[in-house]
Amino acid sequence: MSDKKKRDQGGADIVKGKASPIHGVDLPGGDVIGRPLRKADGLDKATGLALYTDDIQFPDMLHAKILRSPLPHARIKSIDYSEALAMDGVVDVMVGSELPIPYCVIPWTRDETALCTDKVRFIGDGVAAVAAVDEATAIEACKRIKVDYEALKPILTIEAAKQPPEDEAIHVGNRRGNQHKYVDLSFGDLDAGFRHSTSIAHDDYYFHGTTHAPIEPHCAIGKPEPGGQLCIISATQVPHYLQRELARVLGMAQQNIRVIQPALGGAFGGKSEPFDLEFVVAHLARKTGRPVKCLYTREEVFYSHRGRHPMAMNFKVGLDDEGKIQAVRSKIDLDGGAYSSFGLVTTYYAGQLLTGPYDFASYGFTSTRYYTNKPCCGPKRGHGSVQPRFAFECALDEAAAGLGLDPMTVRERNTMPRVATTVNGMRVQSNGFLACLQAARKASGWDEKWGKLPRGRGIGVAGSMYISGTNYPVYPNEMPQSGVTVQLDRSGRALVLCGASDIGQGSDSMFTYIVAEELGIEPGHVRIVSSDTDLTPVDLGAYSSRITFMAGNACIDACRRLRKLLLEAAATALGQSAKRLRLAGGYAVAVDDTAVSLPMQEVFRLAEAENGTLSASGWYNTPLLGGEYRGGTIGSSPAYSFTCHVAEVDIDLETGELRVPKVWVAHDCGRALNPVIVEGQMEGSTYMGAAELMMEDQDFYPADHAAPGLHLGPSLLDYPIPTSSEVPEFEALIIESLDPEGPYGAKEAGEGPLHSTIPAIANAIHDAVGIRLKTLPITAAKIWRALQETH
């Protein structure tokens, strides 16, 4: 196999361009990097100015709702819906035959329609659409579509899709059954690992599955325009990606379609690939020459999910005398719902990403996907890796009580080198975790509390390892992952063209921080255009943690080729040798005499006179990454952050009641761009975790139900997430080990701080009152169970 080529998990060729150019931990001065700067939209959303979806109108705008199934699996048997139709105020009517083409966002497992052709497969599957002139039209009409169903039989867990199916499978024709991945990969001697082991912890564990709750439902316009061209406004995280895909379905040239991502509020990953009301507005758009708007429900973005899977996990972890890590062996199911979304991706990184921040000797697992009759699951912040650092972080501690030892000294004598290799063949090039662990020891007062506090309180730690963008596209090409572009104005502004998504985390400050460092021009004077395919360049969207990484080294590779031009033009005017100048706080100045000066904007016209209009454009993609064996690109990254947890709680003995009045998160971030915006992203991935495993719990009716697959509580009034009043008071501890690779030496922060909260939190109970609960989520009823069986 050639040096361009590796073997993907689904063992087709993944062919890899050359690796862009590499702009270290350069930093230029540092008159911006590294500053507590507003964020560049902040003012716009602190005021109610910035624009969502839903505030878009148009002239002429039809209504879109989706008419969806009422029953978890069945055949469609016939769609009749003239009586829709010939209501006043409705304008057409859709189904699933008119787009039949199946689309996933992973190439290789295209199993879904923009609406049911054949079957239904959960509770909420869209059958049919209806564009009318407002939204209670629409939902009126959608009651009078009569749709003749053949019921079958539900299939609502792992251990029934594991059983060969009633009726029939839920995607006909899977030679598997309901089995949709199965991976099983092993590094190293694992029989001899446990055998050397002193201490074995040997047990199953269980992750619920949990939703996203965005603030803004999804939503989505579609728009004709002239000449046959079509425009989607939509609430995405991946607008290219959805241009590609809609193309596809729609059977349209891609360069016809435009997609425009406005101000998003909120995705954490249930964005991040293409839905149901996008293909509808598209193609009903271009039925009826008019625009088109669909929104969702809250009761809709439920169903809708693609969230974290829930996972029924065996973990085995073996230590020595001293401690250290032997052998860890897991076998994972996974419930993925009704359709692919990621799926095969997520079976790969509930194992692929579990081999730092620790050494281990050898490590195996097994990981199966099933498809079950409920909506499907996807990525949620921490994509696949979440829920086995749960199980594994409280077997460690386990093992490491075996032993007696201290579960902090325990990770302390485990953590993998500075520069190392996983046992799985992931590249480290700088990790931070040990100044983590010695950071949050010393924060929380770990030496002073850990086992000495009284009965009810108590202290735990946990870490994590998460990527900094993913090696892997979400579909294979050798064109760069990332692209952007830099235009200098002679009024002395820039501004910037980038297809990445600002999802809420920060990119578009990100790339004002990084045009204003370089060409030293004022923050204020740097202009975004991001999200929208015909303006900017292509980047794969916001998902694994990649923007800071991948979009950022692009930037900087955009600003530096601008940079040596101003560079020159300012050292001709000023008699000086670019050398021995900084572009810096609105000025070009020589570095041994600050008299010497010329501001910015004359900078820009010179260097315009000399060269023409001023534009440039940098590219990032990765270099080779991963194990040369089926599946080892998966998991591989450019760089990988690290996170420790010590969260300390508080139980009422007699209730039950769970109380975290404090976490601390020490989290390695590589540079921090931004110091306020890395805080806030630890704190809201902290919260997250905190949810999870306190009250979030995404669930349904079983089969011996009157509704078998309906859920439980689809409103934020019936799925509970902590309110200010049940949030702990975060510590934000940044550390930073500068990558080389990284732009400024950034690495990610706005996924690897949720991963680690939970254990932390499940080991602090166990330091307060001796249990260990090992299924998620973990209630004030379950603990006082557990204690009651303690007496």
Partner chain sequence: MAESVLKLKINGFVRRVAVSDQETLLEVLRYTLGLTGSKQGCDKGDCGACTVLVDGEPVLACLSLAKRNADKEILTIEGLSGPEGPHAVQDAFDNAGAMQCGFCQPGMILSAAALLERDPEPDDEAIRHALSGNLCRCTGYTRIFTAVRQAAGIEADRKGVDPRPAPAPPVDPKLP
Given for the second form:
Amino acid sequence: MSDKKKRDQGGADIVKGKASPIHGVDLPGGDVIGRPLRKADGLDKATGLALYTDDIQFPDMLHAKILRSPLPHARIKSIDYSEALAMDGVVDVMVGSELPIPYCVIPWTRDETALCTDKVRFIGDGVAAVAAVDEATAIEACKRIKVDYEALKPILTIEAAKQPPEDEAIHVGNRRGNQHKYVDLSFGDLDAGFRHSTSIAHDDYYFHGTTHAPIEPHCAIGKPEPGGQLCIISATQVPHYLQRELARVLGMAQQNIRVIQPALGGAFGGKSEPFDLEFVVAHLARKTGRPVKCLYTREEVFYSHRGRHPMAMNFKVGLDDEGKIQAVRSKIDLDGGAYSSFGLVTTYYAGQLLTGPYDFASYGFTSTRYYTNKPCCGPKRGHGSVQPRFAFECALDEAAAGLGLDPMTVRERNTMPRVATTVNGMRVQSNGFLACLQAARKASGWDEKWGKLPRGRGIGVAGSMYISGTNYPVYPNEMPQSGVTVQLDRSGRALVLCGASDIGQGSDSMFTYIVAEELGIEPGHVRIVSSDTDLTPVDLGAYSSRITFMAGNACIDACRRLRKLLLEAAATALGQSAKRLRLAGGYAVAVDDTAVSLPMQEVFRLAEAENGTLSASGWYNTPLLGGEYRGGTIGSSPAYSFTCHVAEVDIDLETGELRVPKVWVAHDCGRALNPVIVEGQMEGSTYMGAAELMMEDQDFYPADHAAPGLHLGPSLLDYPIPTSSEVPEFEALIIESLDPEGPYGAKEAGEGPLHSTIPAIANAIHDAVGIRLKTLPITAAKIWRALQETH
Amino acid sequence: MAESVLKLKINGFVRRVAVSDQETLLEVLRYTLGLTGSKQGCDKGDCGACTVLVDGEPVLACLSLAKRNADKEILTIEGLSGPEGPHAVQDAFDNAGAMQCGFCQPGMILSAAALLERDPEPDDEAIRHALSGNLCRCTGYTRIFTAVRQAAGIEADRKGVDPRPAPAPPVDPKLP
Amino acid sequence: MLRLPAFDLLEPTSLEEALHLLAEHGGDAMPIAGGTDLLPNMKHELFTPKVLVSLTSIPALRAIEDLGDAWRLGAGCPLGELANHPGLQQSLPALAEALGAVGGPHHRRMGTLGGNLCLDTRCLYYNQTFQWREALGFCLKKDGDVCHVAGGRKCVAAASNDSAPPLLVYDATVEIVGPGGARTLPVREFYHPDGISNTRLEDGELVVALRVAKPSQGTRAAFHKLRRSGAIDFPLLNMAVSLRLDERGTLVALSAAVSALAARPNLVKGLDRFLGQVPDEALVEAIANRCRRGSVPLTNLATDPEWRRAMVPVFIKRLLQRCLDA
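I have the form predicted on its own already, so could you send the form predicted in complex with the partner chain?
What follows is the entire complex, opening with the chain shown before.
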């Protein structure tokens, strides 16, 4: 690692690392891998047996509730909780000063405390917490806490955040007022690029705020354990990062904190950093000596947010005569909300992840994140790049129209080579984007439809690229990003231990398939213990679409070590060369004579007799990657996935009502370890994208309102998500490009397939009615207004 | 305020529980009886995660006062499967890959089971309609529709899907 | 989770008993039928009654009666049961459609006709948690003294029940019982324009049934709900029309209703002038514009009242056309 890269990572102590073993496609797989198997936890969930955090109860457990700020921006002058504490059933009360150490998932932007210490920064900011014998008592006690506030002028828009603060900055002491992060990067010769462009699209776009809205509200339990240890059971996607931040804030040794993530009811990025309730239950459990649970209301889920940043984007795209992209330039302002969250990374991602799937030689972006007095934005499925992707793909269509080019054709012409380095230095080793375009073109009947459908009906296309994990963890270290231990038992069962979080995406299942494939046993003979920091090797968590790639490789690594021992034992017993043996379907079988075989259970026993107890750890770390410039590591990934969406729309010309009858999604996931799960991710991503465009809107009352900064409607009624009755039909088209470093060639499938949904629909609207809507969401009212104006 | 001991017939068994008048069926199921298969997602009838069957019909347990269910037959997800294994709908949801996080699934599956009970061969429109009170945030519903069609026998299994997890390996008598 | 404030639940088995209990507890008591409207409102602390009088154990409220020339629909009938009733679908299609458009399937299974008729008016500033409303500074309808929609001293929360427009165009009658005995009120007189409480029910009174005359031969009616989502939502606009042509094709009866505007579901006035004519495109247009004139959506439900207003004639036209094409 160069010194420069070390600097970029903050220059903290770096443990000497070594290059990770890469197994990649030298393992073809096929007995289990690639087959549409059931999920490891499917029946558990279908029968109601799976335990989610709020399903867990402990004897003598207390219930906590957090009192939240009714003001968007105010100093806390005093808190009087004597009346609450005196209530029958109230066991303890805590306030922010008890846990003043700031935290953040990104170690260099720690600007949040467990509860507010000196001021509140949005309506819903946590101020105090009560532990009581039951939740109803805790709720009532919160109402009896008196907080004396001194109101400050709220800053609610990007424009307001750019001005010098009237009262005071949201984070007093921040060097740049309410500006949180500024990034300005440029690659190649932009001026020349635009000079060579004959068609330039240059426009402003706006992507609104949206939130994750997992059906399971956040919940956490803190439980004191013997020896001064503390166990936190939480609906989190990042047990390891949570454990680190809990230890820091609570002032405890990390090893004395155990984080367990039970079954998780959806996350999408909304549970990928520490939240106030986790600190609250930990602290109150420590104070009271009793287990303490805290469950968010749906309203609190909306306030905890960390969803998509609203972005105001100026995009300029230039094409030459032949439709080749010559230059792309963007200026993006991010509305970050009250705290940092992953915002430092978001600010980079808004530019860094746009340099594919198209090949261009000059690119520049300026990206600035601002603090505002609203719930904090963060990473939502497709972190940072979904918003600019919308603008870019719309602008690309506009520029292509200037040349009279078919949007599909212009994308095909600009596809980057299969192996490439992007203009900002990202290494691409597998790329099935052209195949995605072709598959979607064919399946959707593009050639018969584009420009040919009757007015009101239209079809649109868009493409995108996304990371399979980030090359660098959020805190600098050179230890593995993922570790997996596999233990074999003489009963014939394999046990996988890994810190990875199954949040519904199916990582536990992925381990099952890999172990079954590698060791030749039935998937039903594999057990998984995941995301328990006491029991499992570290995996950094379910974010950035990293688990299949990283934990998958680590699991193969562990299995390979055991596989060698198993093959040797079987070879000895069967009198065959290990090279001529296959482990599959529960047997070790001689390739040359299938009658010669041994059940795997017996192979396990023989291997255990020969080698002692069978267990192996495998691990994965990323190769050193990224551009040689400040921020060049952010956005670098060991592999990139590619997506193309084609959407059809049907617009009611009188009402503006938008229907999306069908969306085709072609996604290059490298290799589909299980096509059913991959298709499920593609459909779910596309659904979420379509919903963001059509109906979702996390918005707040403006400064001139009676309640500035108040959420417009923090409920699933006022923040509608599509029901089964109006959801579009989706057709998933899997493209397999076989990445040389991915497990069996696999890349991500959980986030990439969201990105281009939104511009594909926006482009289809343009095809349908000739209107370019540049501000999201695209509601019926907005289409109707635009139609009125064109008349 | 008022409390009473209530007899609730849940999953075929009569349970005696002490309830306050203001307690919802969901609170009693989850926190008094430990039947945590029924989920709580939205607090107030906007998501359907708390769906249980009362006299065979899907209702929102979060908006159902426990006390008003005294003479009813309540079926929760835990009672849908029996000693013979999972219900056909549960099996189909698993088989079709209809669940990701699984949190909406108990409610969704009960709505689907009730649909098939009254309409064994629903068309796509009927399936969409019957499930429209149960929000799912993960799947986009596509595979849920497939699962319901599979459970109804309208759509065949996807080719190549392994029927179910393999049983434990047979014990070889020769082994020590 | 949001919890219900404490109350005593009383479960009378007869109407008399229910009335007696309501009278006995006076302002401390509220009736509860399906609970799909009241219980979320109670979780939001919009109502904190000490006593709830349950109406679900009163068999008399559950009957669907075909009286020959009219239907008598018990107030306790679940919405879904009415929506799927073949006789009603055939005879009162606009009502069946409207009841089938309420919320989601669960709400229709639990919610009742009487409950929907008496649905509390709704507003963006009102149907929120206590904490949210506290941050707002409350509103005129509950705990506060400012209307955040219109700024005035009159609450303009919107009638959001899907049943009202069809019941208006069918000219249904509400059967009411109360401490003063039984009375009836036409639906068109049942509502008044006060968002705080938009029905003319007196304290202690209950809706027992709705009586809807079977429309004369040749009457056609239709309903449309403008909504954001396919299910689990309240209307952005509700519209119903009913019309009848004579054998020569002349318009001899016409009524239209528009709701989800302000507190009172609006039965459009002044439509008689269109009678006696043979409907053509111009007439349909004229009727639709007439409906628009009296329909002024507010920011109580959605932030684009102008679009909602423009949708009135669009959908009225479509409904008229559906009736004429039927």
